[in-house]
Each structure stands twice: as C-alpha cells, then as structure tokens.
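Next up: just one chain, as structure tokens, the form predicted alone.
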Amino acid sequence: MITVHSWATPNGHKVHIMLEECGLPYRVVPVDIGAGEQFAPDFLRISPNNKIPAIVDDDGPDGRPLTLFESGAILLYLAGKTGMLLPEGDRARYAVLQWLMFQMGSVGPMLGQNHHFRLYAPEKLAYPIQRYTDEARRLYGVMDRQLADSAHIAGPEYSIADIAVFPWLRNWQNQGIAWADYPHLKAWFDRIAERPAVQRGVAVLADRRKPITDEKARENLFGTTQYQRR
C-alpha cells in the first residue's frame, strides 16, 4: 500500500492522477497546508521541505518501506514500479524526462510566482505581476508550439510529462490566460481533462480546501512560518 501525504494543489494532483492511472491502491493522509500541518515533525520526516506531496510505500524496491518527497521524484519512482507512462527507449525516455524537467524548472516555479502575485500578494505590484503574466503566456506558447506538431506534451503517446504539467494548467483564468490565443494546448488540455483517471485524481481531496482568506493561512503559506529553521 501507498501513503500519499498530499493536498488539492497541482503538485498533489499530479501524484494523485499517476496513482489513478497505474491503478496502484493507495490510501490518502490530508496535509492542511493552510492550517500549517505541513510543519508537523511527522510530516517533516518524510519530507524535509515541508512540502507536499510525499509518499511512503511499504513495498519499496528492496521489500522495506520507502518514504519520497518531490513531486517529480514520486512520479518517476511510480513509472519505475509500474512500468508505466515512461518509455523504455533511451531517444523517447529523454524525451519526457525533458518535458517533466520543464514542468518542475519553469511551469510549475513561474506560474506559481503568477497566482502569488496576482491573487496572494497583498499589494498589487505591476512589476511582478507583468514579469510573471509574461513567463506565463510565454510558456503556454512554448507548449503550444511543441503540441501543434505532437499529440502529447513529449511526443506521440502520453506519459509522466503530461501528467505533471496538466494539474497547473486548469487555473489559467487566474494566470491572465487567453485560450485562444493557444489552441493546440487547450486541444490538447481538453482531451487530457476527459481522461477517467485524471478526473478522479484532481477529485481527491478537492472537497477539503478552501478559499484562502483568513490570516492564519496567509501566514502558514506565505509568512514568516514558512523560514524559521526547523
């Protein structure tokens, strides 16, 4: 069985949907990062970063648990047990491990630079949120441009790359998207948002966040807390 230590974020979703496509059992331990629980010493056991997700299987590759933090890690790890959603061919292997590479260097770190600014800040600071609508129209237009000639994010079939980018994508109203401006990505977007797995894995835990509003959340996930050494 796998532990998922996660929250209804992007980089929870995507373990979330690897889990649902592989078909692997699971069960899932809520994170309320807004409520601060990813600062508990349990959870920092298992991921130092106080970030989720993190899993621990108890079947790891040696037949001892394995605990694992890092988004991107998970889903390598979990193609690597399964077999699935990364190719075994060196040329089409680099291929989506480049992919997921941009996920994790730019889509995932610049967009969420865009929402902070845009939605989280407290001030609204045309500075910062025009560099960061800008790197974020400028990566759509990159993936556009890879999906007009490919029917995935790293080539014919899907994999790993399309699940890690997918989940950061479905707040594009809140990243100053138009998308039309973008039409083999939403093409693309469209077809990966009707998959069953993907359906259920952004369900889970969906029902468990909320709005972020009040001070002790804002606190939690964008003050001070976040810097104290631990």
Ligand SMILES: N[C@@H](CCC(=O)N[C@@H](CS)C(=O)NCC(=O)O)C(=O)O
Contents of the next structure:
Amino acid sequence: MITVHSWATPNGHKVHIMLEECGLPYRVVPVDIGAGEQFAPDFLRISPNNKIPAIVDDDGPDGRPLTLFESGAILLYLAGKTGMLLPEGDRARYAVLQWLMFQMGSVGPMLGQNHHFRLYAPEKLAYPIQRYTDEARRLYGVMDRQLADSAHIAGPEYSIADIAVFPWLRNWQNQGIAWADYPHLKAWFDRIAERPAVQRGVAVLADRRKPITDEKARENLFGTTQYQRR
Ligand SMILES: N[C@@H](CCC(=O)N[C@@H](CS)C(=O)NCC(=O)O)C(=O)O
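Would you generate the structure of this protein in the form predicted in complex with the named molecule, following the form predicted alone above?
Complete assembly follows, chain above in first position.
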C-alpha cells in the first residue's frame, strides 16, 4: 500500500492524479500546511524540506518500505513501479524528463512566486508582480509553442510531464493570464481536464483546503515558523 502525505495544492495534485491514472491502491494522510502540520517531527522524517507531497510505499523496490519527497521524484518512481506514463524508448523518455524538469525548475517555482506576490504578500509590490507575471506569460508561451505541433507536453503520448504541468495552470485567473493568448495550451488543458483520473485526482482533499486568509496560516507558510532551525 502507498501512503501519500499531502494537501490539495498543485504539487499534491500531481501525485494524486498519477496514483489515479495508475490505478494503484493508496491512502491519503492530510498534512494541513496552513495549520503547520508540515513541521511535525514524524512528517519531517519523511519530508525534511517540510513540504508536501511525500509518499511511503510499504512495498518498495527491494520489498522494503521506501519513502520519497519531491513531486517529480515521486512521479518518476510511480512511473517506474507501474511501467506507465514514461515511454521506454530513449528519445521519447528523455523528452519527458526534459519537460518534467522544465515544470519542476520553472513552471512550479515561477508560478508559485507569482501567486505569492499577487495573492499572499501583505503589500502589493509592483516590481515582483511584474517580474513573475512576465515570467508566467513567458512560460505559458513556451508551452503554447510546444503544443502547436505536439498533442502532449513532451510528445505525442500523455505522460508524467502532462501530469506535472496541468495542476499549476488550474489557477490561471490568479496568474495574470488571458487564455486567448495561448490557444494550443488551452486546448491541451481542456483535454487533460476531461480525463476521469485527473478529475478524481484534483478532488482528493479538495474539501479540506481553505483559502490562506488567516494570520496563523500566513505565519506558518511565510513567517518565522518557516525559518526556525529544525
Ligand atoms: N519542489 C517541491 C515543492 C513542494 C511544495 O512547494 N509544497 C508546498 C505546497 S504546494 C508546501 O508543502 N508548502 C508548505 C511549506 O512550505 O511549509 C515538490 O515539487 O514536491
């Protein structure tokens, strides 16, 4: 059995979607990151970076339990375990890895900062809002051009690269994005959103998540608690 320690955020959704696509049995342990549960010693033992998602697979590659944090590593692990959504041929496989790294290194961090300065920062600061909105638009443009001649993010087949990117674009309204500027990306987004496993994946824990409006949640996520020595 796989246990997913998670919350209903884009990085959590990636893993929930992958588990649903693979049809693996799993159970979810909610880690309410607004309430500070990511700092609990038991969670830090499996996720020392105090972030969701993390998994524990009782049946790891050598038959012993395996723990993993970082959503990209988890997607690769689940693809390896099931033989699904990561092509076997070298050329196609490296294309998927390339776009997965693009998501992990650019889409996630840049859109994350964009959300931060647009929604959560106590002051609306013009410079970072401009900087991260520009970056978001640039990245949407990169993906739109890729999808002009490709059915999926990393090539003709649906893969873990699509699963990694999709949840980050669900919040496009809060990113200063006009879908009309990215027609190929929008068509892809709508196709992915129709997949039953994707719909089940984004529903996981969705009823538990609350908007980050209270001071305690803000403090846990962005304040001194975050930067205490552990
Ligand atoms: N690179 C990490 C990022 C994970 C991440 O940023 N998780 C956020 C939620 S989407 C989190 O747990 N934040 C809580 C915190 O920073 O304390 C991954 O892809 O797994």
